[in-house]
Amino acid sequence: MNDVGAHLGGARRAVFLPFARADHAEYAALMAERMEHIDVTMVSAHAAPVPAVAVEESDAILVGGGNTFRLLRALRQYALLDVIRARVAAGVPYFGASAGSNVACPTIRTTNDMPIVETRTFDALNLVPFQINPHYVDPPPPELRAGETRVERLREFLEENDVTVIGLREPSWVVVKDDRMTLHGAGGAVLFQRGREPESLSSGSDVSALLAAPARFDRAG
């Protein structure tokens, strides 16, 4: 969690959104334990009388992992999407793990999760103009394959949507600051773009160009 503390940049009050998991209190307690060594007061949005106010009053936003569909449904139910966008636009740091990284994208269409709940639309926070596929797994050798690989699924996504996808291996993450974005972590990543072969990226790569990459998504007819 040292990297999280560095990313928060001196924030004193962080709000945690535990809505990707079913037991909010248990997840909030787990996150509080992990944050003990970071000099920041953490409040969980599930325990706030009005979650949107808790976001507005915090100077850092943490969004945990779990099921992305459940998380997005909660963000809509509690009217948090516009509030989070406004706070990030004002300079408040955002940290998203797994499902929390999925909702930072324009849509949640590159999540690995099952749609265990319904959500009106896949549109998410759009904090970055590209898609993330967290927990990316490279395909095994042909003789060990059984069923679709992650590469095949992401290629299917690109058949219908012309937008860059970053497959983040474990452990890896991207950090966006102003107009610069860098890749961190030992796992590296794989870059997917329509009409191109997947490109492997190593830790430390400057991927700032992706912040200006155009995106076109399929829309319901």
Given for the second form:
There are 2 protein chains.
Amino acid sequence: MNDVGAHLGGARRAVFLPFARADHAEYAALMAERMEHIDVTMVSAHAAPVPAVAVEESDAILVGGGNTFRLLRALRQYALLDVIRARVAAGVPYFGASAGSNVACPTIRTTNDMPIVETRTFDALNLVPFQINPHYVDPPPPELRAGETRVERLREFLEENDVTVIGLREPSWVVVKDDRMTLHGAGGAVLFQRGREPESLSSGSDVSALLAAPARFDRAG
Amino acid sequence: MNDVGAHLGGARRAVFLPFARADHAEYAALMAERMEHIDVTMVSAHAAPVPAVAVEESDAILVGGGNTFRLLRALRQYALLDVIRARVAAGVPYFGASAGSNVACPTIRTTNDMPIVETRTFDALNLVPFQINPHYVDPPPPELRAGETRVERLREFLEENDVTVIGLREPSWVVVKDDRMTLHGAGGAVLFQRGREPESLSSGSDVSALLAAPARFDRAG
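Switching conditions: you have the form predicted on its own, so give me the form predicted together with a further copy of the same chain.
So here's everything in the complex, that chain up top.
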């Protein structure tokens, strides 16, 4: 979490969004514990009278993992999408783990999660113009496969959408700072683009080009 | 495929729905090859002037696998949901593989697939009152995990929905005939219900009780 501390910079009041999990209070307590060594006051949006106001009054936004559909539904129900976008546009740091990284993308179309609740649309925060596939795993040996591999699932995504996807192996993450984006963590990543072979990326790679990648989503519904 | 032949009974003209895959013609050719030993004429809905009419004129319905969201979107775009329901209610046999089994359920909320395209709603054919999780896999050893296990994903589903789920390991399938349902195949299955421990089921099990199971889906969107 030292990298998280660095990313949050001099933030004084961080808001945490625990909505990807069912038990918000438990998740908020866990996150508060993990954040203890960082000198920042953490408020959990589930306990705020109006979650959107809590986001508005914070200078850092932390979005936890769990189920991406449940998270996106909550962001919409609590009218958080626009206020998060506005805060991030104003320079407030955003930290997203797992489902929290999925919703930072234009859509949640590259989540691994089960669609356990309705979300009306898969459109999400659009803080970056590409898609993240978190917990990326390379194809297992054929005898261990059941159903499609992750590569096959992402190929299906690219059949329908002409959008760059970065598959983040564990542990790895990207840091966006102004016009630059860098890949961090020992896991490395794999880049997926329509019509190209998947490309391996190692920790430390400059992936700033993705911030200018064109994205053409299938829009039929 | 001998069990498929038995399930189709004396059908003379089967309609195949290839919409879960991107290449309909290729998939239809593959399916025709697999069906060669069964004495039935197969028409692929993608090549029919009006897919709904092709379904209407058939006495067996075969739905192939691929991406469940792409399949459900096509069923809605081609106005196939009501006509399939009507045919099945009239006694026409339905065979669904993978995504084709997901759409037979009340919703596609227990698919493993990526939400690569919009579907408007996850509501599906509702031919049975429970949910199927195809390609079910038991949790791998912790050192091989990345992201949530299937059990954890199904637990998240049950947090939001009070609906029975049958996780079908490979190879396994269920056959519904009148008021009876039986589990087939060497893989066996696992039954998931809210507030209960997962229950293992072996091939040959009578699972007719699931046909009367109450289903309470979360309806917020």
